[in-house]
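Next comes just one chain, in C-alpha cells: the form predicted on its own.
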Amino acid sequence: MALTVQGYKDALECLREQQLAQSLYDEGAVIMADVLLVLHGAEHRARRLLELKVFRRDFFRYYEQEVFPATLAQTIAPFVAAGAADLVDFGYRVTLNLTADFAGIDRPLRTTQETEHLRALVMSFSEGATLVHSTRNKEEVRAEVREALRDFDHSFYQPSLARRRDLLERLRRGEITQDDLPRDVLTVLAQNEDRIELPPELMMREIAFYLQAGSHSTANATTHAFHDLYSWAQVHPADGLRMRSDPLFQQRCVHESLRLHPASPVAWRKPICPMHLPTGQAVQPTDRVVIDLASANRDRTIFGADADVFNPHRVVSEGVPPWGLTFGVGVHTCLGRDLDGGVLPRPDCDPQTHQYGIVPLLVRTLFERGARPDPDKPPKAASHTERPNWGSYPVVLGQA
C-alpha cells in the first residue's frame, strides 16, 4: 500500500523520522545499489561521516570563489562565442567539470572531446538513477547504465583511482604531505579502504553517484531558475535591474525557484518496522510513504495564499527555508546544498565574500551575458522522464 503525505510540516516530520528508509532508488539499483544515498542506520552515518571531510563550508568556498571562475569561463567561451546555447546542455558542461573535481575524476586531456565522453556517460547513469520516473524501456535504460559503467571505470576511473593510491603511498613513505593530498572523496575513500566495507566495484559507482547527482541537479536547477527569473523580470522590470545590481537579492530569486522546482518531485520511503507516521496513519514495512515535495513546497499555510507562483519578495517563518524542502533534511540532507544554493545571508554579511552558490553565480553569468530565451527556438519539456524538467532550452547570447 502506498499512502502519500503532502502537508510541509508532515513531510518535513517524515524525513526526518528515522525508522523510515529511503526508497526511491530502488528501481535504479543497476546504479545506485548501496550508494551514500539508499543506505540507512549505523552503515550510512559512517560513510557519511567519512565523506563529510570534503564537504566542509570553506570547500565550498574556495571551490565557488577559486575553482568555478576558471572552468565557468572555459565552459562558457564557445558558446559566447557562438552567440547562442542550450541551457540544458550549458548547465551540464558548467557544472560536470566542478563535480568531477570533489568526486575525484581526473580529466588529464582537457578537451572538448574528453568532456563530451565524460558528459554522455554522466547522463547515462542520471537516466539510470532517476529510472523510476523513466518512460522509456526499464531493461534498455540499465543495459545502457552498464556499458557506460564499464566505460567509466576504464576511461576514467581507474586511472584517477591510480594516481590518487600512488599519492597515498608517497604520504605513508613521508615524501609528501596531507596537503598535497587532493581534496576530494575518491581520495577520502581510498585513504580508508580499511575502516569500511567498501568493494571494488561499489566504491567505483559511488564517483559515478556524485558525478550523476551534482551535475543532474545542478544543471536542472540551473535551467529552471534562468527561467523564472528572467519570466519574473519581463513583468517586473524594477526587479530585473535590481537582480542585475544586487547580488544577494538574486540569490533570493534563486532560493524561490529552487523552492517551486525540487529536483525530486517526491521522496520515497519504507518504514524498517511497524510504526505510526507523523499524521497518525500506521504504516508496515510492506508499504510505501510517498513525500510529496512538491505539494509541501507549495503548502498555503507556510509559504502564503500565492504558494503555487514565482514571488522572489516571499516572507516565510523563521526556521523555514526560502527553498522549502528541495534539499532535504535529516540523515538524507543533500551534501551538496551549500554548493548549489549557497548560504542565508545574515544581516551583516559581505556581499564581496558571501557564498552564493554555483546556481546563483551561474545564473548570474547568464544575465551579464545578454542570455535571452531565443525567439526562433522554444523550450521543450524532457519526454525521456515523468519528472518536469526541461529537455532542451535554447538561449541567444550578447548584448539584449
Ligand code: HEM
Second form
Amino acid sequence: MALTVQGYKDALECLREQQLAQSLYDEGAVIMADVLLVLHGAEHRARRLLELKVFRRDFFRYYEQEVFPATLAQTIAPFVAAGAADLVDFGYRVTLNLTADFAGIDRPLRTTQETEHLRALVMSFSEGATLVHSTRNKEEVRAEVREALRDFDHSFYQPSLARRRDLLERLRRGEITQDDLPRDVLTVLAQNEDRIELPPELMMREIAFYLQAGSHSTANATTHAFHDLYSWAQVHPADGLRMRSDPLFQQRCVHESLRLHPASPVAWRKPICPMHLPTGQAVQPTDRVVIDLASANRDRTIFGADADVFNPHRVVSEGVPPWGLTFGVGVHTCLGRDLDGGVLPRPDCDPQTHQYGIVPLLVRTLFERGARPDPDKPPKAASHTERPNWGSYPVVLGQA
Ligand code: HEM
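Now that the form predicted on its own has been shown, please provide the structure of the form predicted in complex with ligand HEM.
To see the whole picture, the full complex is given below, headed by that same chain.
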C-alpha cells in the first residue's frame, strides 16, 4: 500500500524518522544499488562520515570564489560568442565540471569533445537514477546505463583512480603531504579502501552517482531559477534592478525558486519494521511512504496564503529554511546543499565574503551576460520524465 504524506511538518518528521529507509531508487538499481543515498543505518553513517570530509564550508567558499569562476568563464565563453544558449545544455556542461571536481574525476584534455563525452555519460546516469519517473522503456534505459558505466569506467574512472593511488603512494613515501592530495570523494575512498567494505565495481558506481546527483539537480535548479527570477523581474522592474545590485537579495530570490522546484517532487521511504508514522498511521515493511516534498514546500500554514507562487519578499517562520525541504532533511540531507544554495546570511554578514552558492552565482552570471528567453524558440517541458523539469530553454545572450 502507498501512503502519501503532504503537510510540511509531517513530511519533515517522516524524513527524520530513523525507521524509514530510502526506497525511491530501487528501480534505478542499475546505477544506484548500495550507493550512499540508498544505504541505511550504520552502513550509511560510516560512509557518509567518510565522504563528508570533502563537503566542508571553508572549502565551499574557496571553491565558489577561487576555483569555479574560471570553469564558469571557460564554459560560458562559446555561448556568449554565439549569442545564444540552451540553458539545460549549458547547465549540464558547467555543473558536470563542478561535480567532477567533487567526485574526483579528472578531465585532463579540457577539450569540448571531452566535456561532451562526460556530459553524455552523466545524462545517461541521471536517467538511470531517476528511472522510477521515466516515461521511456525501462529495460532500454538500463541497457544504455550499463553501457555508459562501462565507457565511464574505462575512459574516466580508471585513469582518475590510478592517479590518486599514485599520489597516495607518494604520500606514503613522504614525497608529498596530505595537503597535496586532491580534495574529492574518490581520493577519500581510495585512501580508506582497507577500512570500508566497498567492492571495486561499487566504488566506481558511487563516483558515477556523485557525478549525476550533483549535476542533474544543479542544472535543473539553475534553469528553474533563471525562469523564475527573469519572470519576476519583468513584472517587478525595481526588484530586477535590485537582483543585479544586491547579491544577498538575489540569493534570496534563488532560494524562493528552490522552494518551488524540489529536485525530486517526492521522497519515497519504506518502513524497516511495523511502525506508526508521525501522522499516527500504522505502516508495514511492505508499504511505501510517499513524502510529497513539492506540496509540503507549498504548505500555506508555513509559507503563507500565496505559497503556490514565487514571492521573494515572503517572510518565512524562524527555523524553516527558505528552500523548504528541497535539499532533504535528516540522515540523507543533501551534502551539496551549502555548496549549491550557499549559506543563509546573518544580519552582520559581509556581502564581499559571503558564500552565495553555485546556483545564485550561475543565475547572476547569466543575467550579467544579458541572458533572456529566445522570443523565437519558447522553452519546452522535458518529455522523457514525469518530473516537472525543463527539457530545453533557449536564451539569447548579449546586449538587448
Ligand atoms: C540544487 C541542487 C541540489 C538539490 C535540490 C539536491 C537535493 C537533494 C536531496 C533532496 C537529497 C536527499 C534525498 C532523500 O532524502 O531521499 C540529496 C542528497 C544528496 N545530495 Fe543533493 N541536491 C543538490 C545538489 C547536490 C550537489 C551539487 C551534490 C554534490 C556535489 C549533491 C550530493 C548529494 C549527496 C551525496 C546526497 C546523498 C546524501 C546521503 O544520502 O547521505 N547534491 N540531494
